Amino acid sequence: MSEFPKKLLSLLDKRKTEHNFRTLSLPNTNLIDFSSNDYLGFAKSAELKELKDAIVKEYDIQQQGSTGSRLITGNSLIYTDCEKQVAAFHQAEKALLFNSGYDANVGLLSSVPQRGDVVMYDELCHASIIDGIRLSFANAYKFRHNDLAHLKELLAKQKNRETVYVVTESVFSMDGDCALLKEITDLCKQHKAYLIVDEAHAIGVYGEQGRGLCNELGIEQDCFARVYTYGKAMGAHGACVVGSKDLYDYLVNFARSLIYTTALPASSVALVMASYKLLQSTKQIKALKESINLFNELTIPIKDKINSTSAIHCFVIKGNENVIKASQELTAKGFDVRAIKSPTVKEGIERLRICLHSTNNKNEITGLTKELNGYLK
C-alpha cells in the first residue's frame, strides 16, 4: 500500500490536538435519546412500519433494490403517487424526490443558479446549501445570521442582475432558531428576488398537521423551492424539493446528484408515503409541542441559552475539550447529549445541542434540565 500523503496526516494529527477528531462509534441505546432528530418518535414508530408495510402490500413490491437511476430503471409507480401527495400536502405544483436532504440541496443549487446570476445565503446555512452553492457558477454572497439590515444592503448592490436567489433554512440546524421568513420573504418582492427555503428542521414541527414553517406563516407561495427531508422528523429517508412544474422539468433534466445516482428503492418511498399518513394524525406534534413548551420554561435561568421554539435547543460553552466534559458528564448521568465542536461551529461559540422528542417523558425532561440548571448555573 502506497504511503499516505504527510500533509493530510498533518490536517489529522490537527484534529487531534484540537479535540475534534472525528469517529465513527456505535449509539448507546440505555441513554435517554436528547440527540437524535427524530422529533416525532417515527423512526420506531409500530404504527408507522404497519402503514409502510401496507403500502407495499399494496404497491406489490418485490423488488429489494430499484436496480438504477430513475431515468433509466429506477423509476415506478410508487414515485409518481408519492410526489403528487407530497405536492399536494405542500400545496405546490410539483415535487421532486431525491436521495437525501444533502442530494436535495446540491442538486438544486449547483443546477439553477447560473453564471452571472447572484446567490445570497445565511452565514449559518447548512453545509448542503453552501456545497450546492459552490458547484454552481453563480455569484455568491453570505448575509450575517438572520440581519436584515445586511441583506437588505447587499440585495440593493444587485440592481443591475437579472437573476438573484436568496437561501435560508427555515429553522437552523445547529441554532436551533428560525428565519425571519416573512420578512426576508418581503425583502424578496421588493427586490425581485427568488426565495429558496430548507424546512429540514420545520417539517413535522411547524405548520398545519407538521407542513413546516412557510406554511404557518402563509409563504408557501412566495417561494421559488422549498426543501422538506425525511430522515428528522419523518423516520424515513431521502428527500423533496416541491416548487412549479418548469422547476420539476427543470432539475429532472439538470440536477446532477438526481439524474446520475442510483434511485431509492421503491420500500423507501413506502416509508416516505406512511410518514406522511402518519403526520396528518397531529398527537405527535402536541405531545412535540409540550415536551418543547415544558424545556423552555425549566431553562429559563440558564445563561449562554440560544433561544427556540423548535426542537433543537442549545447551550454555548466555550471550546471543544469543555463542551466535551460537559457531554460526557450528561452521559454518565444516563442523557445522550451532543458536543457540537468547531469547526463545525465557529471556534469560541461550541454547545451542546439537545434535540426534544414527543417520546420524552415529563420526568426525563425534568431530569435534564436539572443536570443542566447544575452545570450552567
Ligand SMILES: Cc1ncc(COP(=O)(O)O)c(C=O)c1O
Given for the second form:
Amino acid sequence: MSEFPKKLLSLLDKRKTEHNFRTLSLPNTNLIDFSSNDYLGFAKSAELKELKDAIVKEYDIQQQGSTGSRLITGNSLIYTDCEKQVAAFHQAEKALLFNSGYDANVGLLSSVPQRGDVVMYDELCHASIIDGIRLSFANAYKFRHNDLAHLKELLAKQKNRETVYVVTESVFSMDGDCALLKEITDLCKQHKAYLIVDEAHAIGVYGEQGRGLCNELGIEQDCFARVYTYGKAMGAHGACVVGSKDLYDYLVNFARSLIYTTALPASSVALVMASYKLLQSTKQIKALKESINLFNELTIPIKDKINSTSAIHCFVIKGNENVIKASQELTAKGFDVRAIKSPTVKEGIERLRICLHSTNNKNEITGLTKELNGYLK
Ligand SMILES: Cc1ncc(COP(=O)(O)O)c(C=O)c1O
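Return one more block: the form predicted together with the ligand, after the form predicted on its own shown previously.
Once more the chain from above appears, this time first in line as the rest of the complex follows.
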C-alpha cells in the first residue's frame, strides 16, 4: 500500500496534541441520555414504529431500496404525498425532501445564490450552511452571532442591484440559543433581502404542534426558504426545504445534492410521515418543555451557562483538556454529557453540551444539575 502523505499525518498529530482527535466510539447505552438529538424520544418510540408500519402497509411498500435518484426511478407516490403533508403543516406552497439536513442546506445554498449575489450568515451557522455557501459563486459575509447592528451595517453596504440572502438557524446547534428572528425579518424587509432559516433544532420544540420557531413568531410567510430536518426531534432521517412553487421547481432543476444522489427508500419517507403524525399529539412536546423549565430553574446559580429555552444547554469550560475532564467526571456518575471542543467551537469557549429530552425524568434532571452545580460553582 502506498505511504500515507506526511502532511496529512502531521495534521492528525496536531489534533492529538490539541486534544481534539476524533474517533468513532460506540455509545455507552447504560448512561442517562443527555447528549442525543432525540429530544422527543421519537427514535425509540414504539408508537412511532406502529404508525410507520401502518403507513408502510397503506402504501404497500415492498421494495427496500429506492433504486435511483428522484429524477430517475427513485420517486414514488409516498414521496409526493409526504411533501404535500409537510407543505400543508408548515404553511408553505411546496416542500421538497432531501436525504439529510446536510444535503438540504448544501443543495439550497450552493444553487440559489448566484455569482454577483450576496449571502450574509450568522457566524455560528452549521457546517452544512457554510459548505453550501462555499460551493456557490456568491459573495459571502458572516455577521457576528445575533448581532443586529453588524447585520444592519453589512446590509446597508449592499448596492441595489445585488440580490441579498440572509441565512440563520432558528436554534443554534452548539449554543442552544435562538436567533433574533423577528428583528432579522424586519431588517430583511427593510433591505429587500431574502431570508433563509434552518429550523433543525426548532422543529418539535417551538411553535404550534412543534412547527418551529418561525411559526411561533408568526414569520413563516416572511421566509424565502425554511429547512426542517428529521434526524433530531423527529427521530427519523432526511430533511425538507419549504417555500414557493418556484423555489421547488428551481431546486428540482439545480440542487445537485438532490439530483445526483439515490433517493431515500420509501420506508424512510413513511417514517417521516409517521413522525409528523406523532408530533400532532403534542404530549412529548409538553414533557420536553417541562424538562427544559426544570433544568433552567435548577441551573440558575451557574454563571457560565449560555441562556437557552431550547433543548440544548451549554456551559462554557475553557480548554479542550478541561472540558474533556468535566464530561468524563459526569460520565463516571452515569450521565452521558459530551464535551464540545475547539475547533468545533472557537478556542477558549469550549463547552459541555447538554441535550434535554421529554424522556428525562425529574430524578435524572435533578441528579445532573446537582453535579453541575457542584462542578461549575
Ligand atoms: C443547524 C443544523 N442544520 C443542519 C444539520 C444537518 O442535519 P442532518 O443531520 O439531517 O444532516 C444539523 C445537524 O447537526 C444542524 O445542527
